[in-house]
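The chain below stands alone and is given as structure tokens, in the form predicted alone.
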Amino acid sequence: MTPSAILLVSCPDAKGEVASIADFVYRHGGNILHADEHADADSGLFLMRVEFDPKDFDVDLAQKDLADFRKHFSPIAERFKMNWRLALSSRRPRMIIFVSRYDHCLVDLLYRHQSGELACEIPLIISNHPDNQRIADFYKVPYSVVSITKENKQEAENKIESLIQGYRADFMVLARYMQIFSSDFVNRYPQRIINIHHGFLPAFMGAKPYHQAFERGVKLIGATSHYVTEVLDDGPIIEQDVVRVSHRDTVEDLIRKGRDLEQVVLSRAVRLHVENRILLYGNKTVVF
């Protein structure tokens, strides 16, 4: 694929924003490949994703702090009170996977990464159990076991923090990781921890959502991938999907059907994050 630059913008809705961004890219030699926008009437917010070919772009995008781009784009950003960030498709973000004993989401992510579906690096897998070491070995990914108990939770989180820093992770994915991080830990990584919940949020939060769904006799079950916040299962939703169930299905049937959903929904969410297709406002996401 041709390397591209992705500009993500959110600001108060006003006339001229799309034209100003398009003119900026054109004047500096860029060629727009994709442009998507959304105006939220309730909040008065405008959100936009612009992907362009930077081959002939006359602004230096190689600087880590984007100083040259910032200098040229700032007049537009200040005029429209824009929050913005620029990403390059050629840069592969580093993703650490967290897992407990269930391996279906882990295996799916590793397979899709190996097959080229996920344009990221996986430098490490962290688990609170040794069970999935063999899978990590098969895919040649380092595997670190960090046991967590009520008594050592702070010490364990400190060790995990050291691993995240040491492996230079850009974001983390909880692939059925059955531990709850402290608020202090979560708040250090806003919009950088993606979770898969085996339920169709906001219904059936917390533990054993399939059991809850079975008790209510639902006709659909779902899975939800979301960004982690300090409130359990309440972060901005990235991706969801559902499958029909019937009165003939047991709890075990719901769990089996749900696992198929979980791995697909999580992989979709990771891909959307890696491809810089998600913009947040409030507790919502806009996915382009």
The other form holds:
Number of protein chains: 4
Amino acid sequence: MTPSAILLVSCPDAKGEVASIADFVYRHGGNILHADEHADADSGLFLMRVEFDPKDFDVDLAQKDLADFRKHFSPIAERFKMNWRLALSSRRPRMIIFVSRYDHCLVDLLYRHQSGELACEIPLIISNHPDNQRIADFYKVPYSVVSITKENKQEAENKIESLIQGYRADFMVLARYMQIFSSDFVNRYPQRIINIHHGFLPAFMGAKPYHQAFERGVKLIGATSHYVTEVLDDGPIIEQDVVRVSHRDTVEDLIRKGRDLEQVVLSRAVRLHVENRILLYGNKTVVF
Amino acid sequence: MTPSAILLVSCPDAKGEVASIADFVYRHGGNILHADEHADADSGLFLMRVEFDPKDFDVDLAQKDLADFRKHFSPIAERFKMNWRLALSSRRPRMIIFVSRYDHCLVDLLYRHQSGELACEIPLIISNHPDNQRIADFYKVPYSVVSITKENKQEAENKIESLIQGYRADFMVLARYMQIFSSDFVNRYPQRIINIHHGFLPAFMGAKPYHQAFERGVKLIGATSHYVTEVLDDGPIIEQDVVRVSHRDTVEDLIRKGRDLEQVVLSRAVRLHVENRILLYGNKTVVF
Amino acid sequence: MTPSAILLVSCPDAKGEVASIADFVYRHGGNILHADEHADADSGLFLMRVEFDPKDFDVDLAQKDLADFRKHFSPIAERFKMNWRLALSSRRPRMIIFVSRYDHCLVDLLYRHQSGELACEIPLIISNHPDNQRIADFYKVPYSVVSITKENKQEAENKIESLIQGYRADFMVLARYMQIFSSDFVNRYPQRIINIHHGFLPAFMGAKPYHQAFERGVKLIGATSHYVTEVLDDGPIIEQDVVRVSHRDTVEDLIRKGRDLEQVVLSRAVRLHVENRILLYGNKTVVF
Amino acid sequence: MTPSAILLVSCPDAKGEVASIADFVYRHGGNILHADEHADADSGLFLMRVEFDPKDFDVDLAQKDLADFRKHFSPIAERFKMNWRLALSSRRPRMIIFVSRYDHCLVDLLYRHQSGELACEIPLIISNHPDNQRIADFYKVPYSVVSITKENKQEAENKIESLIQGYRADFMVLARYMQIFSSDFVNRYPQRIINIHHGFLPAFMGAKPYHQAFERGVKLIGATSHYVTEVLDDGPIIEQDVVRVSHRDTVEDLIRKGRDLEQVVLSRAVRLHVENRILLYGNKTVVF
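Alternative state: the form predicted together with another copy of the chain, after the form predicted alone:
Let's see the whole complex now, leading with the same chain.
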């Protein structure tokens, strides 16, 4: 894989934005590999993702906090009031996986990571149960048990935060993690916590979505991966998929079929996040 | 298509039901073409659909109210406390289509009917608007306009009922009909009114589901066909399907993509109903 | 719908292409609405589609043969050895539909066109059978019968060509047209004849694909829309889709299920063509 | 899971078959849990699968070679010229997995097995490479390396056969096993070797199907699980599925997306086989 640089931009829609960005990359010797943009008519927002080959780029991308890039790109950013971020594919983001007892999403993410499908590091797994230690050992990933009870929730979240800092995590994935974080905690990590919900949101919010789906007699069940926000199961949706079910399927069958869905939907969402393909506008995602 | 007889049964689950029914058909000279059954563990209900070739059947199926069949089958039905119904494929059910201004589901049903996909009669189209007269004319189906306002609702429903009776309709299809019938009306036609909802129920109940889906930023939109019951959008689901959407799709795109979904989902539901493949248990359907 | 201009480009991959094009549009007062590009590593080809709002564009797009645009864009085009084409959404392309006896794709295209889904004109329907005249009449489209036999093939193709010229058609759609054009004819209209094949190409090439699929016992059947080239069923694929089948489905069921597929796949392909979203590289399509 | 007995029958279609079988089960105290049948018009074949609760069944199912059942069922079997087989869910079939270097299907099957999704035993993994020993160890399954070269093929197959016998395997799964067995070998195990082909058969038979698909520019790629027969990639198809691809996908992307497909399709096929849901007629499968 060629190393690449990815520039993500969102700003009020205005003429000349594509030209200014493309020209900037070109003028400095970058070769655009992919460019995607979207103008959202409702919000008047312009969103863009440009991936370029930085081999001959004459701006120093190795400086701390991208100081050199910042200096050169500022005039454009200020002119168009851009929110922007530059990611380097050579700098693999660090992902902490949270898991409880259900291990299928954990196993799937670890396997895909080992196969080279996910261009990130996995420095740590955090769980509220010791059960999945053996899997972590097989994949040689440290496994930290942080028990959470009603009583020690604040304390537990503090401990989790210090782990996140200690392991310099860039984002977190809740791989069927059965705990709900406090608003305070969640708000500290905007667009940095990915969850998998085992229902086709916004149907079947909350607990036991497969049981809800069974009761309602739906003909398709779904899974939804989304960023976690303060409101439960209401964050920006990254990816969804469904699978057909029938009267022949018991709740147990729905759970089994759902496992495949959850793995596929969550791993797609993680991959999109790792490849810096997701931009937010309001409570929605643009997936480039 | 060979003419066939279809026996639909639901009763408390008990030993010997399949054997008794299969033996009954066999003993009287029928040849079973398809047999499907389902035992629902939760409700302890047994449901069965048996389709047989009545060519050499020695029970007279031509008698009024199936008197001869009733006489012969009663012992079995009573022994197992069966609810049952016998349908003859030679007797094509009569379907009235209800439509408002959107014509895509109407056009689709009429086209499929003409192609021979739907083994029913369409004696009448009822609409609260005159707009679709021309389509009805093309397909040579009578078209009756019954205006409905808040004020004349009771009167309009009376008129509709007399049309249903006059045209001896067996069931009704709401092909994007934008009126809500009263509970009284609905309760008179259990499992006899099929609706198409342009959302993936139970998500996006009520009005403007595509706008709701757009707002929520879902990655799939759906359509749901269900029997109409007293509670809006809550009746037993017959069929559902979804299609992928993205940030590129405007509300108008969702509406356009949704039209294809609505047609396909509604026509599948109508076909299943016409072929006597749907049994109810509680608020759910078994689709054989 | 805002009128837009669409610039389609393909050329050898080189640095500065996105920047040059974006800058050109911007410098002349255009506002980029969508931009998509693709660099094909194997062939070293760069392909781009830029859609822009020409409201304030200072190049005259109304001139014959786009003379003014050509003059201004030539330097860039020559520098990068670009093949290019400019399309204006205000200039709706003219599509002739070819049909034989099966009418489902014809009916579907005409309905979608009338609903406003397809931004093209339909000046003519050509058929080798008189059967579908009534449908053409309903949609008020002229219907021309050109019989084709082994003996008169050359003559018939001449007649068809003069109709294509007379009606100033931009492209042709074979909506289950059961005749095979000569290589000479086909080669005269590169990327201008769209066909629907009722099989999942390259499986089931040639005649009676549903019968072939039935014989092979596949669990999914498909349909493929492609540009017609000299080699039968081998042209660049535009769109494909599949639907699940089982042992319960007879050949007739495959044909019925396939009709829905064919309509959806063909209409998507036509829509993509009409919106100038398809570029060729080798025998493959890029669909933006 | 309640233990159950599954009777699989295929015979010439004739009146009274469903009744005779259902009556037989009932008369002996069995309770039918599921019954499925299919009459194939073309071949005049009747196929049936009956699953019943043997709790109160008065025929001894524990006897060697089902002698008691055989005795009681013979009159019916002879009358209708039935091929039949009785399987007991309590007797879990023994599956040997064959694998080469690609480990994704192996890992997936082992994980599902451990999760309880697959009601079989896995007494052995056979590979022509030592690479996947570590995975076998993690799941505590013996792993036997049998190298195959052009020269030692006969000898290697002999060795494999003795392993199959020694481990009393009921069926074999080729989980991306990159060796082709001889006709002799294959013919010894009819309907007992399941393969996963990474293409949508019958398209892309033979080697490197993803490369073939990429070359052809298809918009969907597929995977096919089938029973192995003498003719390569031509055996009865058990299950197929597809996933959408585009010009953005490189061959590597197809391979990655294909892995998910292969796992899902193969594991569904194995599950159907283990649950005795597959019957053959000609070169096709009925999947109940």
